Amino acid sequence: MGTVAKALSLLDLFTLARPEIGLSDLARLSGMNKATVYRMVSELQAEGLLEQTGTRAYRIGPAVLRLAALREATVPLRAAAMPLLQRLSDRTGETVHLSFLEGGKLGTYAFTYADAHGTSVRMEDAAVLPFHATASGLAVLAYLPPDRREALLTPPLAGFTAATQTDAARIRAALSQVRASGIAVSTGGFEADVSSLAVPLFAADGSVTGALAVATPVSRMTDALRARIAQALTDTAPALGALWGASPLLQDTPPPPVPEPTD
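Can you show the single chain from that sequence in the form predicted alone?
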């Protein structure tokens, strides 16, 4: 990883649950030494990508707002996608989230909650989704070029729960099931009490660009709900993909049987 990439990777450490981070914690979370991190955050601060608070912690700076506004004005995807996500959430009664590839990471782009239940899966802490431990990640992995897929499956793979699958060979077998069905399923891989289904999303050139997923507490998932979510996902993906000229999987074919969870 180059110097610029290392510096920008510090921005990924900030989340809604962790909006401010001190220098020592930035060094600990990034795995880089404190002197290196200080030099990088100073440069990011000079460019307005980070700013220092009254407690001398750091937070995302105003330059990010300008870049986000420019991106949204050029490609107003979030505003256009939100009604589709909300309809999917209302239809399934569960949390819906949309993620996109950001270089070598899968970032959460937008999410919606349903009002059908008193409890739901929350997405505030899931800014970056691990490829091997989430339905969204598996949906994307299944359609990445082999070299990129293998790079992301290179051990060691992080274990987030007792159910996280970290055996690359078993993950490859699960990806074959994803390609056969067009739907990825994960139960407890990232969070122990979360079950989710996801479908891949594609760019106009046919390359995978992200995933659309529905997540529910494990205790609420049944075969009937799993089938309903799978149908709703495959119904929604074409309209969502049309926003950027994508070619969603299974657009012209009925959805196959939903595979059983693989992790």
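Residue numbers count along the first chain shown, from 1. Between two forms, the rigid core is the largest collection of C-alphas that superpose within 1.5 Å. Bear in mind the structure is a predicted one, so any value in this text is a computation, not a measurement. First, how it differs from the form predicted in complex with another copy of the chain.
Look at the two-part rigid motion between these two forms: residue 151 and residue 32 go with different halves. The rotation of the smaller rigid part against the larger one between these two forms comes to 11 degrees.
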The other form holds:
2 protein chains.
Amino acid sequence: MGTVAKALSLLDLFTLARPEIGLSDLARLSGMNKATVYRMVSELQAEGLLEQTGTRAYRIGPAVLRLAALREATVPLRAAAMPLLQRLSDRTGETVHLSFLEGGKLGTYAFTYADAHGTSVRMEDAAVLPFHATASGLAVLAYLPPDRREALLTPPLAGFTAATQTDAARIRAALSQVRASGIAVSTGGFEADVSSLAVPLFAADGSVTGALAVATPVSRMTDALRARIAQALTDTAPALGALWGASPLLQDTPPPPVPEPTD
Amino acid sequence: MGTVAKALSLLDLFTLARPEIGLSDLARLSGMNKATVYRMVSELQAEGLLEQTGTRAYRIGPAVLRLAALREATVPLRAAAMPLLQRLSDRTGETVHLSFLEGGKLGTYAFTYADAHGTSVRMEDAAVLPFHATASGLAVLAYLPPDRREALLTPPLAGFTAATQTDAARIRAALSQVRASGIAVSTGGFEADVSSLAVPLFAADGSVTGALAVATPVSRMTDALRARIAQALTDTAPALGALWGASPLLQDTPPPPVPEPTD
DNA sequence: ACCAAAGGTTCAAATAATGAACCAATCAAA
DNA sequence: TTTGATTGGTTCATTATTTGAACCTTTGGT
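Shown: the form predicted alone; wanted: the form predicted in complex with another copy of the chain:
And the full complex, kicking off with our chain again.
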């Protein structure tokens, strides 16, 4: 792991729940030396990726807004995807959630709510999803090349709820199911009261790039709803893939053109 | 300059005009070795700050969207500032433009248009402003500590138009004017047909953090309009500063509490 | 079939990152 | 106010990483 990667990994310590972090905490959380962290945050600050608050704690800086504007101007994907997500929300009556592989992480990209129900699953933007504990993560994991998959399945796997599956062997078995059906399911693995279905999304070259998911409160999930959501997901995924030039040939072939890995 | 800063400086090579850059071009533009650049972009890519297109060129990656969402959740400044900017636009009938110091750079943060005129100055989000050639830049420069100011004024200064002032001595003289009046003026220094007025913005600790500017087509700028804009700017700046806790005491003291530096 | 330029890779040499220890400032409790 | 613990920040010899010339392979144009 190079110095640059280590410095950038500091950015991932900031979350909605922990938006400001002091120097000592940053050193503790990252496991790096305080002097090292200090030099890194100084460089990140000079670039505007971090900034220091009045209490000397660090937080994400204003430069990311400029970069984000540049990103959306370059790849106006979110704008194009939102109507598709909204239609899927309306059709299923549930929260829809689009995530993409960002380097080695699965990041939330966009989501939409239905206004059908009084209760719905609340999503956070700015979230990174665990691969082994979410439907989206499993959908991606199932179609990742074996080496990358195994790297992400090496113990210890974090437990988020009592229902989180942390046994790598069982997860591998679940991934075979995902490949067989083309759909990933997860119930309460990340958030206790949430049940999700997800389908993988593929890049133009056939590699997996993200996932499209529908999340419902566990109390509402039934076999009938599951079937309706699965149908809606497989209907929507090709149109979404078309936005970045993925082949619509995948449309009627649930197990996509990634060979069943020999694991 | 540390390795991290060098790697991050690559991000600044991407602009709206040049949103995708190949490896060799990145090496040329940055003046770094190709192998060095390659390792850096690989690390930036692993973090999702860059991504590679089908043609192997690099562009800003999706992770910046996640970070931007986190930033706005942490510091919902843009949302709070926009109505103030819009009022200023409506009042002056011109384009308003808010920029902040991001580390060593002056980055565009937000802008609003008036719908009064058929013509107006178009701004780009995702833009970095030169200090010596814009009203915003001069406003900031005037109140920066002498060492930081001098660092930014060391020749060679880039020329953007025939009217760009690139003589550091003359710019220093102009900065005295800015400190005397509390307002910076620039005509055609960055974009040929644009004339701007700007006031500095100060952080809670009294240090300069950015600028608020009004930009008009040169053809429309008159002394009368200049006076009206200057008034509108000095009226708005305190309310804007209040958003981040800057002292409203500055309201009626055009030369803010930064001592006239001995230069 | 050719050439030029691109992306990507290698390895010894050079340089930058590292971490233990240190200082000064802040804060809470005694 | 004294104490003690913790914070942000700094130093410097040791160490490990980055660097860059040269190399290979692929791509695209003529």
